[in-house]
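Have a look below at one chain only, the form predicted on its own, in structure tokens format.
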Amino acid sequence: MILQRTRPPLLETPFEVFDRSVFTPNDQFYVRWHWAVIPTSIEVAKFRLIVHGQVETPLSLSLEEIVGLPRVELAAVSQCSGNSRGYVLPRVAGAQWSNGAMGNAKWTGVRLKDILDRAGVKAGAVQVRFNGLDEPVVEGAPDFMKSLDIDHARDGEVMIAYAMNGQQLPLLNGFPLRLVVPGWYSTYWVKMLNDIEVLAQPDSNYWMKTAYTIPDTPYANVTPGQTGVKMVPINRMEPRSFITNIQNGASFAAGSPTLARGIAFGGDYGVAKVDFSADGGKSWQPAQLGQDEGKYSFRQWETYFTLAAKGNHSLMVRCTNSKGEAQPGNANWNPAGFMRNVIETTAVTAA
């Protein structure tokens, strides 16, 4: 893993990991926490998930009770809002991630809807707020909490996971329970989840109102220094794609067919197609898509290309999701370095 920060722990997945499988191994899955006071052990028998607020029947559920509920499984990409921030120009503050602040796993758990239905959501409820066991280092600092609109929380896809890739959740990835919000940035994927509160009014806590907000513009894009822009909480992910088997600076024999492969994901929609260019975007060819693991998952792709002329060349890959949204040719910019999804370019040489 690539160590970005020790307190709180920020660990990035080495990019070569994404070339090995559509699923990211648990021990190489990126890690991102907001506060450094994180339990290093959990007493499973005493752990409880509390459900309260605008509900008919407040709940205090043990892990045994949660595991006994109807089980669901879903493949979904978890991606930090600031993934690839290290490439944002002009530079912005925050963790200088490369492209490895993301991962894809097969999550096992229970539907959030089933938990909420068991508690009985009262009329007038508007949002559901989630809190975990991590705590601020400094007294008075805002506890990390995130909220979803009530209809989103009850859509049957948002889930509470207790396993990933067929194994129990690792401690650093949220043991014993983690919220999974497929198609949305992982700021909402609260780890060590132990508290669910149904709210009768929109959540105005710091992590919803101030932090993790984006310009309400196409691609969350503004001009550096621009002011007076409406800001909204970050939400759904955008399509992205990467070449995983060829690095910048690679050299190939001119005139020889070469295999390019990689991964793509459609954000909150499935991958409809992936196009590849060996001439810097002047022309594009369709790539062959690998097995579909679900609309929220990575999907592998591959294609062959030939560099006819000697010299420098630019390889590019572009994903279009099933909603018809394609990656943009120009990078976005905002003060937080959020939501980068520009078409990626890999510089190579033909000899």
Second form
Amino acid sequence: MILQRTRPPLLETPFEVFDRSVFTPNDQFYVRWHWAVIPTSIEVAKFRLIVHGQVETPLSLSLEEIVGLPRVELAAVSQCSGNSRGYVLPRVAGAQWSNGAMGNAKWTGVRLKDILDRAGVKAGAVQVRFNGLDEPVVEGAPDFMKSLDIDHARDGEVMIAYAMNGQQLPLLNGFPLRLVVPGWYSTYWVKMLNDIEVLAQPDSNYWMKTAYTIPDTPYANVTPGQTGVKMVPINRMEPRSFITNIQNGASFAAGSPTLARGIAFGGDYGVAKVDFSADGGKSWQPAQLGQDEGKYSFRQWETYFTLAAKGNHSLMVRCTNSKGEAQPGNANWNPAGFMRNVIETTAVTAA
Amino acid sequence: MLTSILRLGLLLGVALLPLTVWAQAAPALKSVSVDLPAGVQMFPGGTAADPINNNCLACHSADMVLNQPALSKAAWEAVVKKMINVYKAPIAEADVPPIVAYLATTKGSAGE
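So that was the form predicted on its own. Now I'd like the form predicted together with the partner chain, please.
Next comes the full complex, and the chain you just saw is listed first.
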């Protein structure tokens, strides 16, 4: 793992991991915590998930009870809002991630809806807030909490996972329970989830109202220094794609067919197509898509290309999702360095 | 769409043998205990680093701060103010200028 920060841990997945399989192994899955007070030991028998607020029957559920509820399984990409921030120009403060603050896993757990239904959501509920066992280091500082609108929380897709890739969650990935919000940035995927509160008012806590907000503009894009822009909580992800088997600076024999392969994801919609360009975006050819693991998953792709002329070339890859949204040709910019999804370019030479 | 294992099993029967294993054996969760590293690295630079070492290591290790890109002095001032105002870093007013000066020198961008 790439160590971005020791305490609290920020660990990045080395990019070559994405070339090896469509699912990211648990011990190579990126890790991101905000506050350093993280329980280092969790006892299964003692853990409780509480559900309270605007509900008929507040709940305190043991892990045994949760695992006993109807089980669901879903492949989904978890991606940090600030993935790829290290490439944002002009540079901005924050974790200087390369492209490895993301991962794809098969999540197993229960529907959030089933748990909310069991508690009985009262009329007038507008949002549901999620809190984990991590805590601020100093008193009075904002505890990390995230909220979803009530209809989103009850859509039957948002889930509470107790396993990833067939194993219980590693502690650093949120053992024993993690919220999974398919298609949305992982700031919402609250780890060590132990508290669900149904709210009668929109959540105004710092991590919803101020942090993790984006300009309400296409691609969350603004010009540096621009003011007076309406900000909204970050939400759904956009399509992205990467070449995983060819690095910047690679050299190939001119005139011979070469395999390019990689991964793509559609954000909150499935991957409709992946196009590849070996001439800096002048012409595009469709890549062949790998097995469909579900619309929120990585999708592998591959294609052959030939560099006819000796010299420098730019390889590009572009994902279009099933809503018709394609990656843009220009990089976005916003002060927090969120939501980068520009078409990636790999510089290579033919010799 | 979420895949209900039960429904899938009914629909596809034995075709999905590996998945039926999922349907039967609920994973028995086991208690977990880990050690997390403290991150004891200090900010380099001798006495010039004293204010930042005294004030900026309580909540997070130095490595991520040292990994930041070169930023303008104003940007560094904003970061330090954010730590105090938002994250409640207990930092004396008098320590702010030397911390900002340290950051603007070691991680500063000229001309901004």
